[in-house]
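In structure tokens, the next block holds one chain alone, the form predicted on its own.
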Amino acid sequence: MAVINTPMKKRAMIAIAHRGASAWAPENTVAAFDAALEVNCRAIELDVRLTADGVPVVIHDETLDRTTNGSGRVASTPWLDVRRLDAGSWKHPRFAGTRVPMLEEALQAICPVARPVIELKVAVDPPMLIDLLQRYGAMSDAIILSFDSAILQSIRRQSPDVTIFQLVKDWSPQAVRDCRQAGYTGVVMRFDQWALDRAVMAKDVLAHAWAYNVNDPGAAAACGAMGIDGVITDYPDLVRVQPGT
């Protein structure tokens, strides 16, 4: 095996609290947002969908069945019929009558104090997004996600300045390039698709690269030690804020 000796740059780590602190609430839920901001996560990733009549919602799966008591797909449910249903009692009777947030509630609960991380599951209209961002104060701090490019490069084409990385299945350099070539700003790729090289490719191309479905220490100890700046986890308590950064 070959040894790479090629330097890295410094970056503190932080962890995003994925879909809020989605091990000890129910994810995708102001509760679980809360959670985070109380162990002091200064990122939090999120799921963005549309409901029937186009209200952006905060709930990862396609169907409605997995976290709430309801059942059918989000795109075919009116906000009113979704607002009505149980968002927590799955995860534990204390959750009981938590709702599914819009977008909207997640950046009031959110911001200022953490960074919203959007992934976009479906298209959003980029004028809407981005008139919510500015409107909560966080065009400088929000960062859109998506694993459809098309999606990215619509909101890219509304604002040149929002951050915006891709979320990528499989490790290929070219995907590294395009994501440069687009104009994003980091990578981002399961825990396992990771390794010395690729990080060192990535960070040599792009400010960020960072890794998701990182639940453990040790998992979180190699991703610092590959020099990945960023771990999306269920745990935002896994990676320790060092003073000052």
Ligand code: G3P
Contents of the next structure:
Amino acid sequence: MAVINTPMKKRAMIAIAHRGASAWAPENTVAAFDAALEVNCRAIELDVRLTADGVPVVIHDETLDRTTNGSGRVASTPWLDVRRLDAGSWKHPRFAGTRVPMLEEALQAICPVARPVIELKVAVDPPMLIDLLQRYGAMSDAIILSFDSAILQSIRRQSPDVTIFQLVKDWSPQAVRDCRQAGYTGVVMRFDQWALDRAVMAKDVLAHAWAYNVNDPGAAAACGAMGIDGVITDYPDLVRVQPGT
Ligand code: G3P
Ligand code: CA
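Complement to the form predicted on its own: the form predicted together with SN-glycerol-3-phosphate:
Full assembly next; the chain just shown is listed first.
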């Protein structure tokens, strides 16, 4: 386990459980969220897609094949058929019977103990999302992510208050400036895209610079040295923030 003190702005780095504690339990399931909470992780990332009948569900891939015993596209499958699938056995037999959760069930499991970090893989109905966050008292805790800026803009138009971070595939200073213009307060990139000057700029222009794919102590330490303030990791015990930082 890496113990990190960030050198910049003296702000502690937090761990965000990637798809829940996905190293230890089937990703994007309540079992993975519970496993993250058990190690006192206080922010949990999850992926949202829509079923054929428009139910927001928590699953990463476009298809059901890899993480359930079903097959076919999530967007072509009605919720009741998704619900019947086993989303745990692929990880380990002890997770047999684990289900694909609705977004609402994920919020029930995560809030208010941890912050939900919600990656929108597809466009969702903005009023539906904001209403759900309000019902779970998560408006100030939730962070909305997407690679798709049009999706994020639709959420920003619905709510000036909800926190939004942009996921960025390739670094560009203009992308960071665009985030500020759009009212987003963080940028999230894969660990290997970050460098010290990039992190400094991102934190100056926005407030937060997060990295994903941070799955070993060396990567976590490198993030700490750059001033990255959030690491999205399959191992949420990777980063232990020292008290008082
Ligand atoms: O949210 C950061 C990260 O989860 C983006 O990549 O493929 O794991 O959704 P992916
Ligand atoms: Ca994700």
